[in-house]
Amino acid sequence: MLNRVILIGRLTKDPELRYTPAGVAVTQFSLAVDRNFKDQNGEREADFINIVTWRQLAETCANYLRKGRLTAVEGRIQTRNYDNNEGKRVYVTEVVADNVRFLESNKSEGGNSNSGGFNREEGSGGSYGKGNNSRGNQDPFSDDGKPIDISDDDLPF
């Protein structure tokens, strides 16, 4: 069975950070995702998808995401229900995110155009610029003008 969702959209409001009684961080926000077609008036409609993040990812989203920011979310669909104050059963469908990517820079960060990402497992940055490798910021595929020494034994053909 497969339950996997990937969405790209804009936040409809700032994320709401709360903590469970056990002290676990949880953040909720809504993502506006455009539909692929236009309505009868020629306007695009959008779906508003509820997103939930937990733990370190929740705190990171609350700190860095803001209303209107273009964001990618990867996770799974979850359906839950509860009884409201009037005794009626309420069903909620939401995406539980385990990976969130910021697809545009934060205007207040001085115009840095690198996107960042956070996921549940790592709890920290995905891609913050080029050349994040063990040799510093050197591009291993850059052309330094020297010939590459490859023997015939190294070639697959």
Contents of the next structure:
Number of protein chains: 4
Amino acid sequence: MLNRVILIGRLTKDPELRYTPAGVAVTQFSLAVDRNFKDQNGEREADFINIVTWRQLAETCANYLRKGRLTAVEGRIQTRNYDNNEGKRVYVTEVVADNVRFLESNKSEGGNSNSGGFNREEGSGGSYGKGNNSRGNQDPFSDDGKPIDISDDDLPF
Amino acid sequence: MLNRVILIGRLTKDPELRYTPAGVAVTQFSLAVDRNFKDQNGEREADFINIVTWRQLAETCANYLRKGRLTAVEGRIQTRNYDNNEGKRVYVTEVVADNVRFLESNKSEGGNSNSGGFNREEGSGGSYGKGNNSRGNQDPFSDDGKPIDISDDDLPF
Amino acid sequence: MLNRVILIGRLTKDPELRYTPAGVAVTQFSLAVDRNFKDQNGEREADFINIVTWRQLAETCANYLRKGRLTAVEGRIQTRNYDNNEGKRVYVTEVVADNVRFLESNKSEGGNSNSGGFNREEGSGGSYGKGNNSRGNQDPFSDDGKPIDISDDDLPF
Amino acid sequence: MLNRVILIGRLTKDPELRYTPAGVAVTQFSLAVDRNFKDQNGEREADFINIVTWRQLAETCANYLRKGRLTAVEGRIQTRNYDNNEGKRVYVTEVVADNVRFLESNKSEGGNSNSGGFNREEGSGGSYGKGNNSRGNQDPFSDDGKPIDISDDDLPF
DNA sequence: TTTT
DNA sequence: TTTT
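Provide the structure of the form predicted together with the DNA, given the form predicted on its own shown above.
Once more the chain from above appears, this time first in line as the rest of the complex follows.
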């Protein structure tokens, strides 16, 4: 009835962009979120949380997120299951993000050091990145460092 | 680095209380959280989210939560893995709760209809239910309907 | 950039429904949220948090929330200021809700005891209560106790 | 009963550290949190949210936060009131933080560009900065960029 | 009284 | 299968 998650962590790999048969963009990545306490060996462990984004948000994430980037994610926990190729039921728990904040920009790729790219699924506007699945050829921070609005709230999911 | 989850849903079963070899109480249950949208068949689905609580909070949950109860949970997403009996690695994603709110009391068991039992892990106080693992013999709402404080923040986890 | 609030508390009064000159419904109410700790006198205090809702969500809240009801609110903190009639600037901090959950139904008004009315602002659908500002004459729980979808995400605010 | 806030924004000024008569450190600052939408003039406005931190967290914030820094805050909404010098009751709504994340380090002051200082109130440990109210003479990121644990959960507030 |  |  109420289901809200907020995470800040770092991508463990570059994000993976796919398209559904109907042509809907889906991007998945894993966020390493350090724990606030140390284990019995004095080591700080992390939780590795799988994130899914859809549509324009998926494309923006695929274009601008990279391994190691500090990132904030807001969304909901989703559980689902499917039968794998061995006919065994697999249970999945993941976070479906509707708001992703880029807390570090593409420094290593020549971008400026501005923080603060922002992307939220919304009912209306924003066509940024729509249908754009070639990565890395645009930098949302390159002109003015202002947030970009993208849109994706009328999801059928 | 930041990892926060808030859920409201209903228990799919009675909670299960266990003890670690060191005698620490652990309670697990699953929360059915209805989605805010309907699927392609017009059906409202739910996410089934596994919750873990430790120590006094575990015992209070075991004592007072029951299948079907509307419950609020606050905590963090935890991922872990272990090798099962077939030597296969199993990945688990669950919510470790540090705050559980009983939004419905034990009406069917003769309690009053007060809402609002409250339990949070804290550094200091609260001895309620400590070492008490016999279920259902006390009703935290039976006297005055006021929240109970329990304590469990100095976890080694 | 990221601004999320989740509250569970009880209405301090019946909600107040108004309309802007342009005819947009606005409902305000105050939520008493008990603190998780006691003050120096052993008393549990509460925070009294002002909530604002717009459009259909405003009308549903006006119709079904009442003083004393246990309610969950999800939204964002908003700050604004205006000059009062004495020409003095007044600063306001409040929560703009986009999701309100009715955790207790209208028992005293003859409704059943179902918990779980749900209302979220969304980009698309839902016409429930649209233009309906007569209070209390309908019970969203009276038929099947299922959540109602309402819609209000394309706000100009 | 449940009261949780998560914010990401930028400090509007340097934080202000005070001490209560009993010697407890209190730091206040205001966070500018850009809204996710534009107003009728196409301008993106911000909410200016007052934050309060206590004890070691207060001292760490005073030492390392500065105007303009991108910062994540987790806490609860608090309301309180007092009578001002004109005998008029003043109502205050603010966020009491129990977790503050420094998303940008002290680049301009010669620090490295590491992100990720972390501070949470906890029941037990951490003596970092205890009684230290001289600012800026230590950089938590200067050695290894690892989070610092501080402690403040046994608050009487 | 407001940040990038 | 994991990030700084």
